[in-house]
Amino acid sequence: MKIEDVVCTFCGCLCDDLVVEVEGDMVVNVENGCTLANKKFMGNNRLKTPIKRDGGNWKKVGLDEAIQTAAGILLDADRPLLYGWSGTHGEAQTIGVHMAELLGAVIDNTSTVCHGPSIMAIQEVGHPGCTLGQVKNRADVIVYWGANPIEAHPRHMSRYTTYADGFFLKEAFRERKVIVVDIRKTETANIADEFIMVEPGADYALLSALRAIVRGKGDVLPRTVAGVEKEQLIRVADICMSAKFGAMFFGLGLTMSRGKYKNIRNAIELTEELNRHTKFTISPMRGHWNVYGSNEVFTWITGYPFAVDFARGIAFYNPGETTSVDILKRGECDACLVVGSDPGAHFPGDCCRHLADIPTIQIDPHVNATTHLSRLQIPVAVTGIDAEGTAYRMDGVPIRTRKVIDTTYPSDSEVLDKIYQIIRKET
């Protein structure tokens, strides 16, 4: 049986048009994916039941006992901490909220270790952005900045930029200009029709001389700006100025380098300066497939998009206090909850350390780098493929995925309200 218009539940694109191939409770062919897609969708090496660590060792337990023992922990800890939720549907982070607040947790997305510096940045100046559609129908000049897609998100540009042809661009490739700005010379780099090489660290002087040429005031700039030439960055403003319409795209190489969310509020007054000549957007490449819904749905609950402290039993928000690499550094917490993200393989080695000090428990359904660090996980099934759910697209256009294959595994919602009702009954 074939399933048109599949959403592939991988990174922030959340392209809708894939055609499943499904055979009894098996995926066994993907149209129209990237090869991301297509190890998502194909992929054979989930945990088939919750384990348990036993001494030096896993041991094989029901689900019930998992419940069980993933509410006692939490129950009995002081200070938990509830992290990730960028890998699982909104449904399930609001259960994760709602039990945050019932433990007087902190709950945490993996904004914190990409693209929290660029919300930061939007709540100082705001955010002039716009959904994919208008880029891919309008936008003559794209801007990648600290980005890769080619590698990241290997569809966003045949989808929504360089080789989308959009209702006024019926020759997008030949219509539209591409620049990227990168430490180093990329694959995206090599299809660009101007690359810059900016020294690192050195992106906030590189946005910075960029906002006074475009105020005309390029004059004062000396020779070269962050290892780049003056007259490149000259002719780069005039192709942005020249635009019918720009969207510029920024990924971590913007937010996690030096400046953090000043760079991000750098390039936010760039694209309000460009608005003076011409129309220009600026979007971050949001990487988790949802975790623009997990800033969604903590900011509907809480009012703050990550970070969140309840510990006051009310909810308090203050990165660098309040944020999961912070808390685990200072070992505040004494218990943790991983649900849809892989802290082990990406946090620091001081808190990876605090992660197995701790009993952390995992709910995902493959085994990755944090499973050597917990004592216990609970295998779930995977939204869009085994389980159905709403996600946001990078731009904040919400989409709902459904199930193309049933399975036993129970979803990430049903898990955690079993948790949670455990927990509202303790407390």
Second form
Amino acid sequence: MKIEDVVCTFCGCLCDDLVVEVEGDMVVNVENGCTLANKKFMGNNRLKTPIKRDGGNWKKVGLDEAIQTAAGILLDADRPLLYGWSGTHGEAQTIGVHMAELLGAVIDNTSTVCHGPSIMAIQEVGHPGCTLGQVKNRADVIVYWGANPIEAHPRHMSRYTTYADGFFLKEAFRERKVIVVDIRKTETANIADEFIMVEPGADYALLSALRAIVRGKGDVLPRTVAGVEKEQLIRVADICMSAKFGAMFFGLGLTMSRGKYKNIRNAIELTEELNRHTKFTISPMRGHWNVYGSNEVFTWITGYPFAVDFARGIAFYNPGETTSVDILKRGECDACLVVGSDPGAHFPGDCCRHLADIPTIQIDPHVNATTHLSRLQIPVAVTGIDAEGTAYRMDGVPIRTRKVIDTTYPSDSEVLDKIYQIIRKET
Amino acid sequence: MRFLLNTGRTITQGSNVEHKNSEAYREEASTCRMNPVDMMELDIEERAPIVVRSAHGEIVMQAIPDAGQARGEVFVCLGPYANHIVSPETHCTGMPDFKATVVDIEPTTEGVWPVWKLMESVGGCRYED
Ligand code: SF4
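Any chance you could show the form predicted together with the partner chain after that form predicted on its own?
Let us now look at the entire complex, which starts with that chain.
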């Protein structure tokens, strides 16, 4: 059976035009998806049953025992950390936040190690963004700054930018100019009209230089800034100012580099300067398919987008203190629940050491690096394949993901709700 | 020789992200892309093992040449190998310096560890599929 308009739950593009062919409880073919989508939908290496570690031995356990164990660990903890949430649907994220409130826990999502700094900058100076539909139909200048969509968001360019014809751009590839700023010549840089190779950690200086040019103060600049010739900067500023509609997309090359959220603030302020001349927008390239959703859900319930600490009985947010890496670095949490993410692979080694020291529970369909650090793992259905739920695309548009096959795995929401009900009774 | 370690996504890493115990994931996540001239200076052959050392530990990877890489800089896809030696310091932002770890690189005869061994080295316990 062929199912149309299936949503890909891999990256923040959340492409909703996949055609998936299923036979029984197997996906046998995927059309329209990129390599990442094909691998995701056709993957067949799920963890089969819940597993629990007793000292140095793993054993299979039933779902009820796993849920009781998970609830017990969280109830026993003084300072539990509930981490992850970008690889699950909004309904499960909601249960997570309510659970954190009952437990007096810290709840944090993966934006803490991706676009957390972008959110901090947006909290300072706002977000002149737009939907991807606007970009597709109107933008004649695209800037990718510290982002490599060919590797990380493979269909971003074909659906929304370089190769996507739009209402006002009938021949996008010829009519759109693409500017790429990076510290290395990536695949994306290879197809740019202008590639700016910036020195590592010098994005802030480069953004400031462009702001100066756009402001008409270019004469104060030296011959080169951050390893880039002034002539090129003037050329790029001209391209941006003469755009009918410009769209800047930035990635972790800005959020993770020296300056962190100040880089993003400067990029937003450059966008503001450009709006004195033309229409320009700026948006983060969100990585996980529903990381944006985790920020939305956390914010509408607690007022804060990530790193929310309920230890005081009220929601408290202070990046650098209530963020997961800092909590783990200080060895502060005494239990951790990981949902839909893999800190074992994506946190610094010293943080992994603490995750191995404390009872760590993982709710995830697959064996990953965190599995080896955990005491318990509960496999669940994959949202978008055998579970459905709400997700937010990288531009903040909510999209309902679909279930294309039936399996016996419970969804994230079902497992979390069972744990939540036990905690509610005991607190 | 001193380098700046940068990390980021690759399509091969993304394709194998749900197969972290696989050989393909190990291979990609432990591959260090270096400027060919730097490799020549250090006398490192393509795919030869190297030890990458930071103030936070060391890890064995394999080197491959990448002309898009500036001299003095190396790139490893994000994952447990690169992160093993990244500092947890966040400068009060919550975000570690995933893209700017100062490392020393030299050839070695050691082999690359599988992911489970890396996790065991920080106190974990191997689970086999
Ligand atoms: S670009 Fe992203 S959302 Fe679209 S098909 Fe590829 S992985 Fe899926």
